[in-house]
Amino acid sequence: MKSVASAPAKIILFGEHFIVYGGKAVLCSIDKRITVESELTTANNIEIESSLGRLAIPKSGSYKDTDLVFRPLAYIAQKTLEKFNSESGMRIRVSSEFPSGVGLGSSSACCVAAAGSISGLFGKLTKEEILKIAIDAERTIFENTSGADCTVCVYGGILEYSKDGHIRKLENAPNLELVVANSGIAHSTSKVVSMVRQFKDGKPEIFSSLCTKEANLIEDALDALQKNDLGKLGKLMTQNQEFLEKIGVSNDTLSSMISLVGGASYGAKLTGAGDGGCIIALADKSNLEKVLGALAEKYECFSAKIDTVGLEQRAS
């Protein structure tokens, strides 16, 4: 038997970095997925295959000795085999509809899909149980992860998320049209987080003021989402981008990309850690093609809608 699970990519609409210091974030999942297929084998090892490479380790080895790319999957596989006292080995295959390392939550989606797929070999877990496994797995590479990305990958839709773990799924939220464009610049999340911490420590009053402004902005954004007010929502995205520029996580390329869609979209901003990765632009049917056209000549880009399902599982 093979167990298959998939989880969606995620986008941070509002709240990057500020959530680390007590604020909120608004996240959504989008209709691009990572799929993980797993099966038990008679071999005495764990095999992982993805577009990022291949790995084979003894199942008795330590997941800590594996490359960071494969560590969460090795962790889930080993812990699950141990939990069920299984003498089997395991084969895991990963496929993705979106690029990794660009701020779209590839590691979180992979952890969620892997947790769903691997646990599915032994029975049916609740989404809450799968979420816990996924967050524990992601912490093998990102020790201080808030869990927000895994949460939106599990439940789908648009979520309001607080650092204390409070989650609220927005009911009757609009199915936004977003354009996602990849700058092609690799970034290190830990490095960018450190940059923000240095800004906070060096300019505490300015940072505190920005935190307050961001908190107010997010309340306005939640109201705009409930009212499906795209004009207001776009302006708030652009304003959020200004805050991110002030704390130093944007760069010339991202700013240039946002300028390209300034006249076509309702608003645009970077998404994720920043200093590279992707931008998002808000559109609807009336201007979607124009926004895509403004970016397509120079950048990899695609349109996306909100995924309302989250984690999906099946046996094959």
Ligand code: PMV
Given for the second form:
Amino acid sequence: MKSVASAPAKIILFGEHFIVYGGKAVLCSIDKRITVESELTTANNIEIESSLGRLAIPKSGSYKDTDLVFRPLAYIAQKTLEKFNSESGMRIRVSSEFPSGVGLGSSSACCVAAAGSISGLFGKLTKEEILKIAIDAERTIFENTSGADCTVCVYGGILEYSKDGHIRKLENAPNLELVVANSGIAHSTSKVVSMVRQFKDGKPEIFSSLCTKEANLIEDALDALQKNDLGKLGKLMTQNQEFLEKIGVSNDTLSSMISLVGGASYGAKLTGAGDGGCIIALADKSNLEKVLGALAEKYECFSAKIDTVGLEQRAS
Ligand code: PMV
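Counterpart to the form predicted alone, namely the form predicted in complex with the named molecule:
Okay, now the whole complex, with that chain kicking things off.
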């Protein structure tokens, strides 16, 4: 039997970086997925295959010896075999509909899909139980993860969250039409987070005033989301981009991508850590083709809707 599970990509709509200093952020899952397929084998190892490579590890070794890219998968596989006293080996295949390393949450989606798929070989766990395994797995590579990315992958939809563990799913959230465009520049979240810390330490008053403005902006954004007010939401995205530019996490490429869609979309901003990665632009049926057209010549881009499903599991 094969056990298959998939989980969605995520984007940050508002609040990246400011959340590190106590603010709220709003993130959502989108309809691009990572799928993990697993099966038990008679081999004495765990085989992992994805577009990032191929690996076979001893099933009883330590996951800590596994390359970072595959460590969460090794962790979930080893812990699950151990928990069920299984003598079997395991084969795991990962396939993805979206790029990794550009702030779309590929590692969280992979942890969630793997936790769903691998646990499904032995029985049915609740979403809460799968979320816990996925967060533990993600902690093997990002010790300080807030767990918000894995949470949105499991439940889908739009979430408001803050670093102190507050997570709230927005009820009746609109199904936004977004365009995601990849700058093609890989970024390191930890490097960009420390650049922001330097900005804050060098200009504490400016930073503190931006934190206050961002907090107000997020309350307005939550209100606009409830009212499905695209015009307002787009303006707030563009304003959020200005704050991100002030703290130095945008760059020429991201700014020029945002200018390209300035006229066509309701609004646009970088998403995630910045200094590379992706931008998002808000659209609807009336302007979607125009927004895609403005970016498609130079950048990898796709349209995305909010995913309201989250984790999906099946046996085959
Ligand atoms: O690179 P991403 O998409 O995972 O976003 C990081 C978000 C930050 O606010 C910059 C960092 C954080 O830990 O919240």
